[in-house]
Every structure is written in structure tokens, then in C-alpha cells.
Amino acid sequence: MKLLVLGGTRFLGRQIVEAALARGDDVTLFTRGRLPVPWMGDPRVTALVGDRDPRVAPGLSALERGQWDAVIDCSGYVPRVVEASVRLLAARVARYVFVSSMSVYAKTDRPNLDETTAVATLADPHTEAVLEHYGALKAACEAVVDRLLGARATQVRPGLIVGPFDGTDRFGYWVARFMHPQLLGDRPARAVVPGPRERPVQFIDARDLAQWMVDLAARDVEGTFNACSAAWQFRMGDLVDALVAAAPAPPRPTWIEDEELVARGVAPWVGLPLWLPPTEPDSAGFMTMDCSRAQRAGLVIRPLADTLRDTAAWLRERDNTGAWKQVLTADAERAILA
């Protein structure tokens, strides 16, 4: 297969390229050229440089020639920008896989939401404020791809993407706290963990997501898919138990209930990643999305231990300067434990 990847040198895009090369595909990358291309010298990889925004020189000129079996768009956030790429490529690609997000849903206040759930809309259709309107903008991008490509469009809505090269440090916080606590500074011998143990958590290793999307593209599969681990497949207790089992000298988990963490001013999802307390009712279903359609389409989730091991190895080798600036501080953790 000849595959075009819009993006491809950071996190998910990097894993998409690796998955395609493992299949023996020829890959064309389109990036801004700000990061090194890990596959320089590989004859199966062509690196093009430009900008997704046609208003920013040199824009999309590098994509004016070429034909591909499929494109995977993992860098589309603004409808106007996505539309420019789709219009330019429409006659020269057979399948367009757009990486969207579970954040597209208008309400995530109940469990088991599937792909038929209503998506968010933009009050101002011209806004391009991605941080403020991320979910609604992704939904609008999906609509552009569907409108212009019809049955040749595939919409993939991942949840929390984890694994090596994840620069968000959300899942990585827990891996570091138990497997490399020294990366987080002078931490206590006990670790604050948001109870209860039965709290559902939902995520997907970027490598599983990448392999599956490349397979969808190769099989020319259409449709819209929530893409994550199965609802209730993992609980917070499962994650902590796996971390303790994988760490040579782990801290002792100390389960703290929602009320105490809220009273201490811990920021949901930020101060303690993966934690969404009842004070966030609009997010009550965010960690229990129905991903059965993706599973029926071939999505396979690797063992949790593999993701923890490989993430820990990557964290140990990378430059961690500036990481984890917003998470629970060591002093705040000690205060809660006291």
C-alpha cells in the first residue's frame, strides 16, 4: 500500500509510520519539518515539508502531485485547514482515515456512549480556538471529511492515547510515580492514588491504535469508530496492581477518596491524571465509552504490562526536563498522606 501520513514524527504519527513500514508499505510523510525524520535514508519513506494551513507558506504545495491508496490524517484540528487538504487530495486517494477524538461528543455524562451519540457543535462556526473548542472543532472536521468524501471517509475517535513518545505525561505520570519515582523528585514512600479501586479507566496504546488504523486503510474500511480499550476492561486497581508488579521497589499505594482530594484542591485529570471525580458530572462517562464496533473491526489491545514496560523504558531514556509541571507536587502529596 502507498500511504500518506499527515504528520508523522511525534507520537501517534510516528507509530503509524512504524506500523506501515512493518507491513512493507511505502510511506509519504507531510510535516512542517520542525523535527528530525527518524527514517531518513529508508527508501520506503518520502518526507515532504509544508504547512497544513494553506495561508502559511509554503502551504500544501508539496502535496499537489502524487497518488496514494490511503491517507491517515493525524494532524487535523481546524475545519478550514482540513477542508483544504481533503479538496486537494480527494481525486488522488482512495481512503481517507481521519483521527478524531472521543471529545467530539456533546455530553459524556453517562457510560457506554457509542458512535451514534450526538456530537458537539460550534456556536461560532468560524472559530479556530483549538484549546477552547477542541471537541466541537474535531466534530466539525469529521463533517468536512464526510461531506467531501462520503463512503471513502473513515472516522476514528480515540480516547486517551498512551505509550512510548507520549509527550502529554498523563499516563506517564503513573508509570514514573511507581516505576521511576526519582524522575518526579523527592517523593514519599507512599503514593496517593484516587479511590476507589473499582474506578474505570480507559486508554489505548498508540501502537495498537496505529496498527489497527493502517489495517483499516489497507482493507478500505469505512465507518466511524470509538477506539480505546473496552469499557470496564481496566479499573484503577488493575493499573496500580500492574505498576506495583512491574516496579523493582514501588511506593506503597495509598487510596484516597474523591472527597478528600477535592477538599485538598487537587485538579481533576491534571493534578492526578486519569482522575475524574463526581464533581465533574459532565465527564462521568468519559472513561467507559463503548468501543465494541472497533473491536469487531479488528482492534486488539495489548497486555497492560507491555505498555507499562515500554513506557517506563522510554521515560528512563528521554530528557525529562520540564515534565510533570502541573501534576500533584511532592509537598502536596505529603500533605495529603499526613
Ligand SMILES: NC(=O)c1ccc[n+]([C@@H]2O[C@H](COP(=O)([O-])OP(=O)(O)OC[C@H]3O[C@@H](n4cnc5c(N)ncnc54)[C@H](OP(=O)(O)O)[C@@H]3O)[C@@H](O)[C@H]2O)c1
The other form holds:
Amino acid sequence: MKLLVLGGTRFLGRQIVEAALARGDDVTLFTRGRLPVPWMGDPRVTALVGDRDPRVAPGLSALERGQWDAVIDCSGYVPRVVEASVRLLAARVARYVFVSSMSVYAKTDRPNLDETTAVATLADPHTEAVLEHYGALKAACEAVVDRLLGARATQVRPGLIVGPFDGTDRFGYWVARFMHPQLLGDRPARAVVPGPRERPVQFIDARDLAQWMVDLAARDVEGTFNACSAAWQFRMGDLVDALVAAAPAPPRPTWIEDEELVARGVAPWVGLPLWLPPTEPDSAGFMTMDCSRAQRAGLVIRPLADTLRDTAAWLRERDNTGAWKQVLTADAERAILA
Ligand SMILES: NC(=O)c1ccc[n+]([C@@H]2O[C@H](COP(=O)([O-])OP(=O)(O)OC[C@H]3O[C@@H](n4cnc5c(N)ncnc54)[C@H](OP(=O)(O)O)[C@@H]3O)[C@@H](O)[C@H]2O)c1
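What I would like now is the form predicted in complex with the named molecule, since the data block earlier showed the form predicted on its own; can you produce it?
Now the complete complex, all chains and molecules, led by this one.
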């Protein structure tokens, strides 16, 4: 297959390129060239430079020529910008796979929400404020792709994406806390973990997501898919047990209930990643989304131990300067344990 990736050099896109190369595909990347291209000199990879935003020179001019079997759009956040690439490429790509998000839903206040759930809408359809309106903007981007391409559109809505090259410190916090605690400074021998053990958590290794999306593109599969581990496949207890099993000298997990963490002012999701107390609006369904459609379309979730091992190896190698700014501090953790 000839695959065009809009993006491709940071995290998910990088794994998409690797998955495509492993299948023997030819890959074209389109980025601003700010991040290095890891496959420089590889004859199977063509790296084009421009800007997705046609208002920012040189815009999309590098994409004015060429034909591809599929495009995977990893870097679309604003409908106006996505529309520019869809219009430019419509006659020259067979399938357009748009990387959306599970954040598109208007409400995630109950478990098992599937792809038919209502999506968020924008009060101001012209807003481009991505941080404030991330989910509704992704939904509006999906609508553009659907409107212009119909059955040639594929919408993929991932949950939390994890694994090597994830620079967000979310899942990585748990891996570091148990497998390389020294990366987080001088930490106590016990680790605060958010109880109860049965708390459902949902995430997907970028490599599983990437391989499946490349496969969807190659098989020319249309539709809209939530894309994550299955609802209730993993509980917080499974994650903590797997971390303890994988770590050479793990801290002792100390389960702390929601009320205590809330009272201590721990920031949900950010201070303790994967932790969403019931006090958070719309949290009841966020970690139990129905992903069965993706599974029926071939999505396979690798063993958790693989993700932990490879994330730990990557964390050890990367430059950790400037990391872990938002997670629970060592002092706050000690105070909770006391
Ligand atoms: N992380 C999660 O948990 C999560 C969850 C759900 C959905 N998602 C979605 O998953 C996608 C994955 O993002 P990723 O960052 O991992 O993808 P990526 O493709 O690995 O990285 C983003 C790429 O876009 C390029 N880029 C950024 N702005 C650009 C512009 N204006 N014009 C041209 N290229 C541009 C960057 O290169 P340059 O900087 O060199 O231009 C980089 O190659 C996003 O759409 C995100 O919304 C993520």
C-alpha cells in the first residue's frame, strides 16, 4: 500500500509509520519538519515538509501532487484545517482515516457508551481554541471528513494512548513509580494508588492502535470506531499487580480511597493518572467505553506486561529533564501515606 501520514514523527504517528513499514508499505510523511524524521535515508519513506494550516506558508503545497491508497490523519484538530487537506487529497486518496478521540462524546456519564452516542457540539462553530474545545472540535473535524468523503471516511476514536514515545507522563507515571521510581526523585517505599482495586481503567498501546489502523486502511474499512482496551478488561488492581510483577524492587502499593484523595487536593487524572473520582463531572463512563466494534474489526490488545516492559525501557533511555511536572509530588505522597 502507498500510505500518506499527516504527522508521523511524535508518538502515535511514529508507530503508524513503523507498522506500515513492517507490512512492506511505502510511506509518505507530511510534517512541519520541527521534529526529526527517524527514518531519514530510508528509501521506503518520503518526508514532505509544509504546514497543515493553509494560512501558514508554505501550507499544503508539498501535497499538491501524488496519489495514495490511504491517508491516516494524526494531526487534525481544527475543522477548517482538516477540510483543507480533505479537499486537496479527495481525488487522490482512496481512504481517509481520521484520528479522532473518545473525547468527542457530549456526555460520558454512564458505562458502555458506543459509537452511536451523541457527540459534543461547538457553541461557536468558528472557534479554533483546541485546548478548551478539544472533543467538540474533533467531532466537527469528523463531520467534515464524513461530509466530503462519505463511505471513504474512517473515524477512529482512541481512549488514552500509552506506550513508548508517550511524552505526556500519564500512564508513564505508573510505570516510573513502580519500575523506575528513581526517575521521580526520592520517593517513599510505599506508593499511593487510587482504590478500589476494582476501579476500571482503559488505555491502548499505541502500537496496537497503529497496527490496527494501518490494517483498516489497507482493507479499506469504513465506519466509526471507539478504539481502546475492552470495557472492564483492565482494573486498577490488574495494572498495579502487573507493575509489581514487572518491577525488580517495587514500592508497596497502598490503596487510598477517593474521598481521601479528593480531600488531599490530588488533581484527578493529572496528579494521579488514570484516577477519576465520582466527583468529576462525566467520569462514570469515561473508563468503560464500548470498544467491541473495533474488536470485531480486528483490534487486538497486547498483554499488559509487554506495554509495561517497553514503556519502562523507553522511560529509562529518554531525557527525563522537565518531566513529571504535574504528577503527585514526593512530599504530597508522603503526606497522604502518613
Ligand atoms: N495521546 C492520547 O492519549 C490521545 C487520545 C486520543 C486521541 N489522540 C489523538 O491522537 C493523535 C496522535 O497524535 P500524535 O502527536 O501522537 O501524532 P504524531 O503524528 O506522532 O505527531 C504529530 C505530528 O504532527 C506534525 N504536525 C504538528 N502540527 C503540524 C502542522 N501544523 N502541520 C504539519 N504537521 C504538523 C508533527 O511534526 P512537526 O512538529 O515536525 O510538524 C508530528 O509529526 C492526535 O490526533 C490526538 O488528538 C491522542
